[in-house]
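The chain that follows stands alone, in the form predicted alone, written as structure tokens.
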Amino acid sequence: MLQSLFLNSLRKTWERAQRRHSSIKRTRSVWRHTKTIVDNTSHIGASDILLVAMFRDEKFRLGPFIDYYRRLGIDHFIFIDNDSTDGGLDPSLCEAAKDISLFRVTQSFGAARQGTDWLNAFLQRYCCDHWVISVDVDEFFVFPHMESRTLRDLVSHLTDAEQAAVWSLMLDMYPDGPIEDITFNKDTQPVLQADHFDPNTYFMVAGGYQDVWVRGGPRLRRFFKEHPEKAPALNKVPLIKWKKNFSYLINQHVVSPVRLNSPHCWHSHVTGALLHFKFDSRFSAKAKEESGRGEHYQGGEEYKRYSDYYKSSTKLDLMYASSTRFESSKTLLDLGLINDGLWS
């Protein structure tokens, strides 16, 4: 008995080996479809907080997630454009602002294993040994007392505690109605649109990398109800101190070593979430393209559901009886859903 725990322990220690090792492998190739637009990295000083995030033709979001950012305490901005068609970023800016690196790659978004290999490429060249937020373009980090504390402070606490990453619950924001009624813009911060949450409708299970898998939110409410295993996973760890030898395995949901995948190593640990804005009157459109690209986690089956909501419906409310609005950091920490350990 003893023996065959030892073996399968060892066989589960080779298995993560092989899958870090061609992880990091995969992200050699990601240079041969990068080119660089502005290249302000020489800039990044050597304590600078930095943030990584793909886009693709979302140029609308992209003023008030620079914005938030920059308030929370970003030094440097470095934007992976997947081929935009709506324009993208704008170059001149990111020159004139020195805080923004901006590069453009054409590879397949599914053969870059929805973007983990570019993500990998990213930090392992230019994050090493940085506190680093690794986000889509539609995330917002928030952290425990974030109103009168600053990133800097969260990430001095982090160093302190010896903590080196956070673990983050993912909350779907939904408009009290209808989420066509909505348009995120260009000039307004998509939370005094979309305020409102789940607060109670989440599930966990195990991983295999000491990880945990959250379900829950509108998305499994509304698409998922029949299969609640299908549903979207919300856990991510957006925020860690980037080493050499650290690698996603799976976009930002499990990252290698696998002791940075538990929300509470102890209980201590600081904990945060991020406000997901994908409901707006763009969604069913979105839902159309995706599922027919097919480019996102099994070829798109997320996506196919949406789509196929609309196809008998033009109106899509994710309230509920429980819908909660979003006031503040305080909002998630009475509610469990983050936790400040002995950051309180």
Given for the second form:
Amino acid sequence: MLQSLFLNSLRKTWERAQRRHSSIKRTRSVWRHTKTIVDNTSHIGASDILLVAMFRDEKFRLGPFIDYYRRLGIDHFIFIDNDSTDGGLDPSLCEAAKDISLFRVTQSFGAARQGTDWLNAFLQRYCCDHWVISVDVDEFFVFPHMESRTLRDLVSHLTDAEQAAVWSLMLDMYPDGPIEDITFNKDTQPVLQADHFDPNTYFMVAGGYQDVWVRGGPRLRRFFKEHPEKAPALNKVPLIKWKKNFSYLINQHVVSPVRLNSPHCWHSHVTGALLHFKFDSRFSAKAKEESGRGEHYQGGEEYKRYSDYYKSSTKLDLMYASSTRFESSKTLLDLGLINDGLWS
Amino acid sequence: MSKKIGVALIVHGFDASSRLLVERLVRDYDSIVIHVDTSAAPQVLESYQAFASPNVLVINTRHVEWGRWGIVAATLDAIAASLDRTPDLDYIAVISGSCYPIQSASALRDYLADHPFDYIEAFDIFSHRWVLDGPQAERLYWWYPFDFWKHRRLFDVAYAIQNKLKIRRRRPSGYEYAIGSQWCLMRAETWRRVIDKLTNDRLLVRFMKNVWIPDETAIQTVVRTIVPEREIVQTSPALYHYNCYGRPVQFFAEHAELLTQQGFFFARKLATSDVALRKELDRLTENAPLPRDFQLGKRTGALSRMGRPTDKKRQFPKLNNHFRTGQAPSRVRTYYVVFCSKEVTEAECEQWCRRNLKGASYVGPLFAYSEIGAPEWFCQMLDITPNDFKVRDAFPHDFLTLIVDHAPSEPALVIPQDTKAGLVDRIVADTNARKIILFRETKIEDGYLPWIAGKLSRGQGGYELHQLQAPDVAALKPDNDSLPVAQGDCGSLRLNPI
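The block above covers the form predicted alone; next, return the form predicted together with the partner chain.
Let's see the whole complex now, leading with the same chain.
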């Protein structure tokens, strides 16, 4: 008994060491494929809150994205442009802004484990000992009481409560009506166009990294009823006080050390949500493109499903009986989808 | 005669909320002395000096570091400066930049006219547990040469070594050592005597300089020693609230109303950036009389829940897997589970449930083998059809939780004979499920009924047996033979001992 306990812990330590080592090794190759476009990282202050985001051909999202997170209290943005063909972020604009650094990576998205290696590389180089948000440009972070409190208030509370990471649920947002009726653009906050979400269709299973895998939402309801275990994961750990030995293992879903993955400890932690704006009139074209490109998880199988759907129909309406309108963080707090932990 | 009240303000930074604080104090109080940390940026000092009011004096004498003597020295300097400038002050309060008044100054004056005491927490350090999480009397026992924040490792090592060696520093005798919040409100006369002690008693000063967090000990000890106990009110005038880690809880704009209901004159810590909260407090309290039900030290409302763990029930995501956690799917509600043998049809089962389980809402065979037998409202709520059983099979716990939580009344689930065994095990383990076996068989052989009865008798919470017709149940026995079985008429009922 004792011996097996000891061997078990030894094995776990070994696995952890291997995981870390391999992820650090993988980041090395990232820099060979990286070109610095605008480097404002010298402006990063010691207590700044940072944001790392990667994008590809999503120029129209960047305006509202930067606006939203600037208002939230992000001090410096690090953007990873994966070979955008639409021009991406305007370098002259970044030069002027001083709080944006832009890098261009030419490596294949799939080869970099859906961008996980890029994230780790940039986080390790620029974000050690900072609070940092790692999201995609279609994800908007929401935390409890955000209407009256700032992100800095949140991280100071997290520091006080010895909470090193914030677990978040991804909420797929959709409009009231067919998604083809709206088009996200560079002038409007997407939450004004796609303001509905699923309040209750979330299903959970325990993962192997002290984590909780959540599946559900409109994508499970509409595309994955036959294979619910293949539905996209909705759990992420986007906000972390990054240390040099940390690394993401599976996108932002799982992070090492694994203790950061558990949403709560003996009492409730603060958890947040990521409003995920995937559904607009571009969705069918994107599904077709990505299913052909096959760079996403499991060869873009998810996108094949979406493009199959559009073979038989032209419109996609995700509304159902329980769809709820997003008003403020209080909507989510009342539904119990986010927690304020000790921060009431 | 109304009392003259001075304020000593200890600060190290300046922002929009500091401006509001100083302006409010200038409007309300008779003398304000601001001590600015010497290590603060020069602009901070200039910003405070820019307040052109004859009531304000800015001093800049000490380097203030958390947990060190500097903060006590700065307090004493500020008090001494107040007394020098305005010798006829009756009272002086000590607050910091993150405090704010939550009652008007006139209310405070009225209160002090009726209750002329010293307001300071000075609890006996050895017998009264004041520190929530961390060393208390140990603060006096040992030396603390290393900084807690900068050299945490060394601090801990030094602490552990001294603890191991059972070291006790010699304390100056003749003092009752006390501990309490450093934010206090005391009579000018008391302050004069405190300053006198803490400048002239070299032994005490030398001792206190090496104590851990002397600002919560030094002044309190002197006060407890020199002021008769009946003249000390053991309450800080500034409301503070700690979370379960012993760290201060911050207040935000939505707490304005809550703060004014508390039995204190100041509150801390207000969120540094929250100008709206301060403006709201100004609106609510400035020139307001003392509330009729004011009771010093009273904490009411939602305050007690702040910084405490929230209800586990509301925690999301919560794994509904009671295999792992030992938790039932729903802690709030009980529900009926009706196990049916093959000979009982679904219609009969439903009829029985509706007739016998009064007040329960009939759900149906939610876990039937290849379809979801759930009511329409449930299917609509989750946007599923009866054919989507794969979703249910992937997440059976969540389905159970959802139906138990959302049903209009206690739900009654039917578990047909062909349900997967794993799921039956999980329901058997749930103490909130009231289990009922419904059967018709007259001749019981090895098979489903003994199997399920045996399972339930070994499981949690017992079960009930109901036969639809033909009362011959003698043959039905749990397969472990340990428990007696119901005998008798149709519909007879027996509960296992729980």
